[in-house]
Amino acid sequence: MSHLITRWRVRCQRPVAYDIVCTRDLFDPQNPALLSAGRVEGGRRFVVVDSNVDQHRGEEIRAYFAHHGITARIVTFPGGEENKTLRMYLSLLGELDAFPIHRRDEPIIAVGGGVLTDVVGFVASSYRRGVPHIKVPTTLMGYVDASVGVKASINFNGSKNRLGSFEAPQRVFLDKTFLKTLPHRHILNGVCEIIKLAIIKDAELFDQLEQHGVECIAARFQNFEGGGILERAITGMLEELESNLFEENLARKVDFGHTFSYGLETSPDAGLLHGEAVLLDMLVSCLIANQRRLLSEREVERIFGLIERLGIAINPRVLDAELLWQSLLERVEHRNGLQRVPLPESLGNCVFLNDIRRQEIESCIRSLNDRVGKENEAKLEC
């Protein structure tokens, strides 16, 4: 007896294209860039603004939409990893549903840091099975990392970014004048992501940070050299993301610093920003690379020297071998059964390891504590 099986195969290709646009004074009424996507006459916009940005630029933002005759619903969002939650996601969905927008020509606008753009991106991906959205990053972290890709997510069940989707923005507007009012700690938080790219991918970027990093931080990247560093960092990030937007390949250079940091970020006792956790992860990873003879002692010294020169405090006291080991095990599940840990093989080059042992992590935590002097740790008390 034969068993006949009827089968249909559905094939579809959905093109993904979005623009990342550098501009200045985005909310100047004479700057039409923000409204270049979507209808203007009689148009509406649902706008989510970071509460700190609202304090500095709220009047300017409201005046912009009023000037162009746009009916805007401005919703403020309290930034920070602690608000990247299902509750905040549902709250924004409720606000959006009470302010109806067209499904295709009235894009949601997200104005804030990486947490905000992640949550709003997830809202946009799920509301009516997908509505367009625009990102306006206002932090250095968002500028060079969180806003330029297509991932959108929230934390869930004690795990970082456990719920989410891939949702390409319609556009991303990069206006570095927003960086002028950033607290110093948040500037350094974003610098950590630039250091990530420099170590794992771009030795020339590392050289530029050594030469100009201090002045760029002091100028909040408003200077000429700062603009060059930002452009190079974003270009490098996009080179890695564009060919693998949906993470079909799970061995990703840009995951450098994102293996052990997941446990650190979700630890309530650590109190770390994303970039600070990534930096500690990178340093542990660099020391593993050094022990494996992938990274020379001279290169390790340059990395630690750059961090010290840029005034970034390192707090190895929050490192716990069990926490980092459990984070690595969780990443194995995320990376489909292999560690796939990116490590530098000399500055600017990358290899992936699948055999890191807990003993190596313990050894490198001890080594990190030995390398970080009391003078550096004293910065943490400031």
Second form
There are 2 protein chains.
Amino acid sequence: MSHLITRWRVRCQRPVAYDIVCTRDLFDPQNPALLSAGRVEGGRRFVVVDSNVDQHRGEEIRAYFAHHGITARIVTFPGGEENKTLRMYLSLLGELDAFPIHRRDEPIIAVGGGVLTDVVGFVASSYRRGVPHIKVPTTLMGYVDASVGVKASINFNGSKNRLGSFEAPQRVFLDKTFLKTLPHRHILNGVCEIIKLAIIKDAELFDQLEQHGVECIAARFQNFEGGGILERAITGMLEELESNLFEENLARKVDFGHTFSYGLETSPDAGLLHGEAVLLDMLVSCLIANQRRLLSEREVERIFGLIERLGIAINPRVLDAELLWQSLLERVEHRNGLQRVPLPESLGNCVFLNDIRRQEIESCIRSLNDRVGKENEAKLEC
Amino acid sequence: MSHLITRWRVRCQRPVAYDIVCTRDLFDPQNPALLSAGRVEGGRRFVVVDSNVDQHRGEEIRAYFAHHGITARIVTFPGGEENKTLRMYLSLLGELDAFPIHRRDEPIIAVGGGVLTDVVGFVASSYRRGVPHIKVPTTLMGYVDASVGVKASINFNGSKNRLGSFEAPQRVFLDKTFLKTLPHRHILNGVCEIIKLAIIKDAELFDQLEQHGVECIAARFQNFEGGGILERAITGMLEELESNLFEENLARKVDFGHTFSYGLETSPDAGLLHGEAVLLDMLVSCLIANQRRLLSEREVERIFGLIERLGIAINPRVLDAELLWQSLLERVEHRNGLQRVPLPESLGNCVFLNDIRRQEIESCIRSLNDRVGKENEAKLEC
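Could I see the form predicted in complex with another copy of the chain next, after the form predicted on its own?
Entire complex below, previous chain first.
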């Protein structure tokens, strides 16, 4: 008997793979897409559906599973940031645990916006150390952003997304027909994330938004150009995500607009949707970029012009320098000791800054207030 | 503008790598091992220490961090299955969130038994979607089993390990000196997992236990042969884990003893430690294997003989056929629709069964009661 080992090394590669599939009328009984993953015969599905979607489509969803002989437990979930809570997460886990599913071939199905798919993703990742889940985004924010990646989370202790995991879905189904009944404010909410990608990495997408954005918003992206813009946004998003799915690299282009917004969103008084907070962050960031001569005055004008043309209201009154500064300091912890703030260097390109000062934030908030005229403020009051 | 994409595929390999490092006197200020991972200058560490370990070694641990100028937040944690709770998990997350750490270079440190490292692993995996953690097992169960793998978990809704994740540690430090003060019952608890590996995959390890087990237990594995047995057990464990770290394959040799034990452990009346429940499961399983002519009568005798020689008490009174049957049914959900029960086929080899009947369990419980004589029962009452 000898014992000379002083060290073992454990090494492996965990394969991650999932498909994002475009489909139409996902809950049409003739559409086999949703049941293409997992056990059908004798199968069970735990399905979490956004309460608003349930009102419009609940009957159709129930009929779909009944038609295919699937025992489905449909649980409704109220959307909105205020429901991205520990309480909601635990309540879903309790319901899931009372409804037995196989560990591998009865995927949980999440049908809703970004908050819902984030929470359900974390539920799926925690239950039995991970059961598969399928995401069906029903909002534009979910469609172009939350559903296509692997981030799952809940808010905790007053902080956004403080708990969560990287949990790849088994599949994502994109069905544009859900956007038909989406309220206008939520269409604009998703558009803000498309604008983000355009400014930070895709000048051509910016052009398309300038040319077709207005009609796409009016058509809730059901039109031909809307399809093209969504496709380009998702392709761009995935370019950034796929090579850095688990955020080994903490300098991420897609974090543009996600530094100061962090604090804005958790400020209960502001009442902002995610995209609205991201937009305010982007505008402050663009003004910082302008002061640093990364972005020309003309480019800044184009950005403000696009936002006005698309009819997106800006409410700079919620911007407080201290709140934004604290938010940046928090992001420094999250980004492991450096600011790593992505800023546009001319439209469509990105640099990372580590030396933003509080004074700069203050002066850019003032400058934003100056730019946004009375007209916009009046718009807000309607 | 064209849009013809109907499907995107996201693919990557997530690399997993960690070292399990043997060391001595980990908290000796001259031992640099523990701070070899993460930021030292200006560094912070969130350290969770088992309450018993804190009594013996708390001063030494605090002095270690102070010596190196590390701001350490030491939180104590009471060991034991009854503390593997949601409440404990959330309380640790709250404490962690109040003590800021960088996301990547200030690893959480877990110093304790299997329950503690399991809970802290889940805390680390959930916080900010994952921050690094280091495991320092202080029990034999932790040393040969819980700490060397990637499973993290808490109990939930009355079910063992119902929530959790696969979270690789950044590093594991094995320091045998912690075992010097471990109570005898907890030494035997860990020995049960070593016996498991011996029966299901390593006949040579079984021989070693027969030859040296008694002296190793007396020496709390501080002796030469003890080192050899621990090394062999860990090597064997890692052989099984490394190739199947995320349990893609649900038929796992290391699940031997972990089918019926599942229900036994969560039965509050039984009051069993993990290894004690695993032992009872193994004995029932060996008797099933014997009835099916997988294991000879002589081999069964050797197994019972080893357990008696090592002074491990068997209490078959807690075995209830219904409880064991329900536990098996639960494992069927967990193992995705099949029993996949590992049984020994002669000492040191493994087969998987999918057709165990309730009747077999009943008859093997009776047989176990018959085998375990009055002598053992008397032993229990001391």
